[in-house]
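In structure tokens, one chain follows: the form predicted alone.
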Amino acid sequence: MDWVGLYPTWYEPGVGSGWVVGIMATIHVLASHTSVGAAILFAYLAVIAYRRNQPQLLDYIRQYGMFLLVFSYVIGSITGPGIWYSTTVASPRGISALIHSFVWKWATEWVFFVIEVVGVYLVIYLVGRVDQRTHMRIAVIFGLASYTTMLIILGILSFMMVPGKEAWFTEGGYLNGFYGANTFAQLAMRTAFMFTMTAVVGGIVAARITDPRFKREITRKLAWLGIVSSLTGAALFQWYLRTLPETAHLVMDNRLPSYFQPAIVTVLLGILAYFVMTLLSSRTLVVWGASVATVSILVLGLWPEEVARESIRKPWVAGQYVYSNQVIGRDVPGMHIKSELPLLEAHGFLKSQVFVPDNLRVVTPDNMLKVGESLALTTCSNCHSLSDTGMRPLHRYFGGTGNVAEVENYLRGALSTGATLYMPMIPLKPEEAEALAVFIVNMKQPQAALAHIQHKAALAQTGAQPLSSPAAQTFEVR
């Protein structure tokens, strides 16, 4: 018999593995987008500085660059590998899908990343130490290399949502998977918002400028950059929405947190008001104000955005063929990939998953709760916390019910048949659905779960069968 090629499950009990990835991704997006936007801003300011003989602009580049070495490059260098490490252990088959499709694209991105890291040092430390033309060329190369890293990684991120072209499923080919409407819409939107972040973070440095005239000039440049990029980004966001697959819109309409849209609108209006205020008076640009604006973008803008981006991919985690629980959910002839659902329908998770302990492969009253926990870790924990805290606690989706049969009915009636679009199809065997239902009920109603187990044990001793099938009952999941 074939085995389902799952990896060991990594579960973080406090907040859930998904939130660990999300927290690091949110911080990394702020650092990385700011650095890319600043690289292009530096190239622009260097050209202006040399053409108009404004050495103060070079001083600003040097000061902003020194700030970025800590703010963006140190933090980004920590959170970047942290993202890939955490996603690798949280969704190993999702990362495997990306590597098998884009390994050379990834290698190319690292080449440009090395140029970017070397470039920022050269731009900062060679001010006044090389001739103007050479320094200006270094600044331009730094900006182009930095933006190229964003271009490449966005193609990969876009594939995680949906392959570029439908033909990828039947023909394969990395260009079919890499380039698509969503790729360009996301690139355009992120390009705009990265300049917003660059303008906000740049204000922390500009606020320390002591020359009132030069501070006013830099403040105006940053304010106009922020206003135009914020409004452009908001418009491009509508384009991005139109490139999302149908499942993404379904999740957006039904499952996104209620604070998502108000938070995004609030932070956008607040940031616009902040830029208008500093445009009208450079004296209002102070370090603490720019710092508050930066934290606001991080907490009220990027965190909801990252949560939404991760959520609307469901039930898939990569390429619309790897489920969030690491099961291959559809055939991909172009990549010689077969769906694993027929195998699970025939044998169930307990018989076909490699890492199930041998003493849990057959459900008995004695191990039913442990089997349920094992199934919850395997099939649910990538998206649902198994505790009271963290990401979408699993028990909340069942209203704290103490009726094992009701929960089992949903698991067999909706999940096993794939009737819930934003959830992966989980073809559980009847005994697996019952064990998982016992575990879910045990999370809030342990006495009810224990009573069910004792009832099953009594039936096993007498050799009697249950009077009714749980699947015959009705239950509406909220």
Second form
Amino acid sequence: MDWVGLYPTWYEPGVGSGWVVGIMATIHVLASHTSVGAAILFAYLAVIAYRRNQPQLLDYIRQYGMFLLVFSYVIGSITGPGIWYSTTVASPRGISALIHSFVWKWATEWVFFVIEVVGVYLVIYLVGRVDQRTHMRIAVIFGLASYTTMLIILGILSFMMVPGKEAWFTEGGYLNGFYGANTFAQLAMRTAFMFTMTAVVGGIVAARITDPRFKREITRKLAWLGIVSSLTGAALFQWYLRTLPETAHLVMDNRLPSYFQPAIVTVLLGILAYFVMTLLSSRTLVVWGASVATVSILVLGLWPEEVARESIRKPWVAGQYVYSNQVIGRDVPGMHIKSELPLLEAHGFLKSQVFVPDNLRVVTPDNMLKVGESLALTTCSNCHSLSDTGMRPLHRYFGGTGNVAEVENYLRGALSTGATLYMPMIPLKPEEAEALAVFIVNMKQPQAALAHIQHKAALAQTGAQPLSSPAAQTFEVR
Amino acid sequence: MNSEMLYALRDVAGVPSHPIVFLLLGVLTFALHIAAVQVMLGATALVLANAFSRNPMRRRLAAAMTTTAKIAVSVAVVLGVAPLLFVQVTYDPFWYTSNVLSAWWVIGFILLLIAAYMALYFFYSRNHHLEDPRQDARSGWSLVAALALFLVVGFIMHVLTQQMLSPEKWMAWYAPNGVIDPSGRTLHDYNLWRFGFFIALAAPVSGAWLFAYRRYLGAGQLADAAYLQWVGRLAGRMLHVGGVIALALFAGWMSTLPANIASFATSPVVLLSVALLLLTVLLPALLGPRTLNSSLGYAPFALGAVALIAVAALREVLRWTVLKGVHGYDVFTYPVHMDWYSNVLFFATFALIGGSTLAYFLAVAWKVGQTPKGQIYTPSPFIDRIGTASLWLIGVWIVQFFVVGFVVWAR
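Return one more block: the form predicted in complex with its partner chain, after the form predicted alone shown previously.
Whole complex next, starting from this chain.
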């Protein structure tokens, strides 16, 4: 028999594995976008510093660079692989799909990473140690190399949402997967917002400048950078929205938390007001103010954005062929990929999944609850917490019902047939649907679940009914 | 866990080049990464051993090694990305399973590494005058914390690598007695001989690094003879004592191999690795004063790097031997869906842009280091040309990115 190569499941009951990835990604985006934007800002400042003979600008580069060594090149450079690590344990087949399609792109990005890491030390420490032209050239190389890392990762991020070209499904090919409207729209939008972050974080360093005239000059530069990039980013966000697949819009309209839009608009207006304020008076640029603005972007801007990006690509997690629960849900002839749904329909999860203990491969009244838990871990826990806390707790979607048959009906109806738009098709066998239903009911109504199990045990003992209950036969167990 | 199940865990998209390409790159980049890790560990330990002394030479070394350690962490992290990438391509069934089974520690690895790096920076920020023996070194606890945390994250990585090699135990780890434990809170398997070997290598590798450091100072006339002599003695001791300890631990590791692959311990790749490690340890004695008076001072570290490549190859061959010989999994049967564009783009970027830019950066950094303080260094026309070429090559790379992208998009 063929196996479905699902990995074991890591389940984190506090916040859920999905949010662990989200937290890691949010921190990384702030650190990495800031560093790429700063690298380009450094190149620009180095050029004008030498053209206008303004060595103070080089001091600012050095100070901002020193700050970035910790902020971006410690936190950012470690949370970068950290995203790999967190997705590895939370969504192994999702990250694997990206790795196996784009390994060479990531390897190419790595070359630029190495250049970037060496470059940042040189840009900082060679101020005043090399001739102007050499320092300027190093700063420009550093800036360009940094930006290439963004060019590369954006294509991969876009593929997570949707392959660049529809032709990728039939023809395959790295280029078809990488390039598309979403790639360029997202690249343009993120490039703009990257400068917003650079300007905000740069304020933390600029606030410490003691020379009032120089502080005013840097503050004005940062403020204009922030204002123009925020407005441009907001406009480009509309373009980005238009490149999203139709399903993403449906999810966005129906499933995103209510705070999403107000949070994004509030943080954008707040940041604009902040930049206008510092533009009008550089004295208003203080360390705590810039720090609060940075944290606001992190919490009110990037966090909702990362949560939304994760939500709107449902039911997929990568390339519109890997479901969020790790099952391959679609044929991709261009990549010789076959959907695993037919195999699951024929044999079920328990029989075909690699990581199922032998004692749970056949459902009995004795193990029904444990089988249900195993199925919930495999098919639900990537997106739904199995506890009261964390990401989209599963029990909330069933209103605390004690009716096993009602839950089973949903599982065998809408879910097994893929009729719920933002949910993967989960082709459970009847006995699997029943076990999962018992587990779900047990979360809030353990007595009802127990009664159902006892009822099944009694029926099995008398031989009155086969173990798997037809969903049509409902019985109230409360 | 039979081989059929292991093959089922492979990614359905296949790989875009023959697996041997990824294995070779994995060996090369792991060797670079582990060299940086060992310099990082050795340099941090040297700071700890010397920062609290009143001896001016020891304080000078401590100051230099603080900077070395700080940069080595950056380099180790960035170089570690590549072998991490390549292991996911070829050994995804093993790497992902091992990670998920200890997921809590995988996330902990990231947090602890950040904490370790921050602790090192904290020590650095508190001791800008470390070179001055009249001033007390401050916040030693942060240095101890950094070193301890570096060892902990190293151990986590060791466990993840070790767990890959035991698919027969995975099910028992995931569901002990048939009860699933999805918490990922347990580190399941380790081999202290193997872990000890890679950690102990930090001493000889750092010893070889100190020989290079001594030569660098000597060539630029940046230190007095007494300091150079003292550093040379210390480097020799680290190389000899550390080398012997590392080789003893290596022998212990080899003695723990499963019975059916025990002959691996005397295979050519093992013998070559041992020979190269021994030669690295003995090289300074063979070269004598030339390690100070000529560019041969860099030879111990260069040879050490070659020895580390052999050790990395040994590690990879062992993995293949265990997985093929014991578990029936052959990495070379991974379905290949060749993608020429991305292959060519990577190798061209690696060789042309990586080669020229890093050559330019390192040449400038090197020359600046040997330019007396207060003087401005101006590169020679040759070095200038490399810099200009690097700039153009990156520019061309960006242009091709957009040209190819727009053509594909418009098609």
